[in-house]
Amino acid sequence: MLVISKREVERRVLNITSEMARRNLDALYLVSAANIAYVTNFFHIPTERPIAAVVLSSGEKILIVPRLELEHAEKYSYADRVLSYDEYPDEKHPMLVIADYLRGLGLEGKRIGFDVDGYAHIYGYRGPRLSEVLKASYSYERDLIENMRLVKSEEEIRLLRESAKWASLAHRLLQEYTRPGLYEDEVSLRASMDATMAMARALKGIYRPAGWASGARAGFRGQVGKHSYYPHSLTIHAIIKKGDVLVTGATALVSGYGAELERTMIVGEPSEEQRRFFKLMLEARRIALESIKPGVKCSDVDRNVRRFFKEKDLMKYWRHHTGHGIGLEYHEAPFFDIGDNRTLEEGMVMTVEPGIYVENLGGFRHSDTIVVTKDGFEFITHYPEELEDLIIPA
């Protein structure tokens, strides 16, 4: 089965409750989805409905969700209970309803840790705080989790590992899609939809499909010809035409984790302009590579790409660090940015990325999902990376 088994997730709240003890924590209230996925395997559409994850000292794991989720998570966590409230707002606010619940829990005037002090005001939501509505002692922890996420067990790598054919199917749709005259919006779309009937057909039952996003995906998202120039475009409904760089995306969720490919490609003969960046870019990410082994900090991943890019008079030209910690969310700690100094470890697995950017021509970027292994580093994605592979006909 391609989902994270219940021993897995007892191991991490074994390792979470040991820290807890640490810290002189009686509970730890969580309201991030990737957290309380972690903690209970449960994946939802977050929504002005609060949901928290509580784990007790003794390692109980309660989840407390509105009336519309119950049944859904009574049958798809590894909760060992699940609690509700009718809805948001309600008469009664849910953030009391909440109280109520770590009332009956005994933990008025203990030591309660959390990742949110409450719940994140998204979708309209309004309320007040948990030390607001419930008194006890309380501390912010949202490293507790996020640091034991920052490696990767082995289920995690196989998950990511899986994700990883599926975005290259994707891919490898969307290139051969790819034409001028088309729009954007079509080869995606295909390419898209065929990759995921496919992973569909293959994987039924063995996966869970999680949040918003089921299935592969691949597409441009606007980075088309010169609008490729912004590295975080919005789709355009851009008409692919000959000369057009192109910078992709793409990446499949399995059971939540979800690795990322991208890669540029030109449309017809590249100009002298397009190969000499597109080379550029490839020393930059060969740059990344060979500076990712474990003991290695992340910011001199990165400050050896910002070295390159200055000696090459190319800092005009930069956007952004050179790449990301992934998994149950698409950008997670650590990060190659000469502004984080943790250490690489065995079991991390990173994107590399670094790009450029040329106002009227175009983006140049690569990204693929890496592990770093006890001797360097490790491809989770595969996908060929030189220009001449990367050509589209046209």
Contents of the next structure:
Protein chains: 2
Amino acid sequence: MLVISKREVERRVLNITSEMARRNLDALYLVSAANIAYVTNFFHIPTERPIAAVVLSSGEKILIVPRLELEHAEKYSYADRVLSYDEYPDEKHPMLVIADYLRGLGLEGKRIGFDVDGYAHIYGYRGPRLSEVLKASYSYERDLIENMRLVKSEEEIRLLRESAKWASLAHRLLQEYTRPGLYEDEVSLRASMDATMAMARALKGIYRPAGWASGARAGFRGQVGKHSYYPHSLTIHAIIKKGDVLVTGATALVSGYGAELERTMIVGEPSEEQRRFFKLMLEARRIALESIKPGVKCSDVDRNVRRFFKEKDLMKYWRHHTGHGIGLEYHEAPFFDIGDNRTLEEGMVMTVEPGIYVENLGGFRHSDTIVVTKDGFEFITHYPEELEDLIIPA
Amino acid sequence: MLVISKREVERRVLNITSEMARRNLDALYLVSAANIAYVTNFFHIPTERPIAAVVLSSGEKILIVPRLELEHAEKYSYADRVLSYDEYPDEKHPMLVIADYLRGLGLEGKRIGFDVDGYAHIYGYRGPRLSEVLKASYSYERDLIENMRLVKSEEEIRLLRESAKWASLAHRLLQEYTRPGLYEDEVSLRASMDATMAMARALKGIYRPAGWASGARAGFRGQVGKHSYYPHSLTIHAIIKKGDVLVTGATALVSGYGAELERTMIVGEPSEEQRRFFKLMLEARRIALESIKPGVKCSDVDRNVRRFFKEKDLMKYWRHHTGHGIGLEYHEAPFFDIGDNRTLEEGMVMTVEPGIYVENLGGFRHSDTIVVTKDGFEFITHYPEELEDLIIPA
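For comparison with the form predicted alone, provide the form predicted together with another copy of the chain.
And the full complex, kicking off with our chain again.
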């Protein structure tokens, strides 16, 4: 089965409770959706209704959910117990009910670590901090689970590799379907639909999509032609034309895990300028990749890339760091950034995606997902990277 | 143009600054993506890189963004000024750069209201509170903008009505494409693709999708057959079969605004039991709708529905309140919930969606978006509601 096993979650919880012991915590209170998934394998749609997972020092995992998620959580989560409150905002605020439940678990006056003190401001949520409604000794322990999530297990890497395959399919279809005159959306929606249906038919019953959207997707998100200059463009219903630079993105959600694959493509014969920036982007990428091995600081990978940008007088085209961790969240710690001095370890999964953004021309960025190995790294994503393989006939 | 006008944003800011004066605030600091859109009309992909909007008492609107969003924000936002920091985490944490900018705006020692003190925990973000890195007198003023967002302007209602039309198209296609033997995803992806392309072709250039995903969408999200029992199901690649209850959802994003349309459909001739619960759901919905007019408390609308549930001995099938506000966010205040005593006013836009969830049978829920009028309400969404119009031939 392409899902995280109960045994894997038990291993995680064992690590968590031994770290809780070191930090002198009686309970860990978690509301981040990814942290909840990490400790209970429950995936949900975050709304204004708080959902929390509580890990006790005994290792017991308790989910607290709104009434509408009770049976869903009982069916799909690995929590030992699922408790529920009626609604948000309700006559009694859910945070007060959660406090009652924690009191019932004997946590009043105890030492509680949290990722968020209460609940995040999702949709129309407002409410008190947990520390305002339950007397206890509180500490911010967001790093406790973050530190564990930095290094991926074999099961997690397997899901990410599976994700990468379907992301590749979506991207391949995207490339095949792209032609001048088409809307970016009809290309991306058709590629995403076809890849998703292939994935559903191949994997139905042995994995869980575990997200709002099902399956695989690939698209441009507005990064078409000159508009590819904006690294976080939103869709603009661009019509693809000869001479365009295209920056793509593809992923597929496999039981909560998604790898990232992005490519720069050119529509028709590339111009000299396009060839030049494409080549520089590949060089920056090579420098990043060559820097990756256990023991190297994340910051040094980014520093090496920035040095290249400076040497080649490219800093005016620089817009973002070299990459980020990826797993249960599409961006997560650590970061290939001059400010992140964490050391690379075997099993860390990262994106590598230095980008060059040229006004009135476009963006140049590939992104690949890699896993750090004993000696260096391996690609999780597999897709051609050379310009000649990424030209759209026009 | 189907976009919020600059004049509308100026009106909003005028209301905000006069409320700031009443509350004795020198600046309002906002990081919620919807609040940022409300005061600057800038739409972005929230990541680990903080983005903040600052409204000064003068009415000046300043956006602070990561480097990769600078030109994007300059091009698309109505901010008076866009400032940027390099990256997250960087050698100097972005929250320190933001503090420097606020210092430069003369806000040190002044009275700053915020929606979030610092930045939310999005993706791998961690960092200090703003109040830890800039000396000022702080207060939690999330309700300031929330209160204004409760009542929609004519421009906002126009966008929501436009959204509803394309949601209807997506839903109509969903209904037409649904047949026994098909995967839920091929129906929903095809309907979403076709509706999105119709929308893009009809509206290209006169609106902005303003979201990750483009256009219109409709689907089942796993609420197929017995699995429709889970109100917040996630996609399960269900194969549709005769006898299934289907619970749908459709929307379309028009310049940041989306209406909600949901229907219960039955595949083939409905059973007596299905007919009975469908009828009860329609009655609960009628009770909710008949309660809606200015001056009524939101709580009373939900209370009337719950009274009906109790009278008919349906509380074992009850899973959630009657509805929620909708606009820039898919759920927002106020709520048709016994705990929300705010009074309905002309211009409030709400969903109406009491639901009945029967184990081993399925869920029964329609959702419509309505706007409160002087005398009662008007539908924003328009779609058949009777069972005979929602039977899938099989």
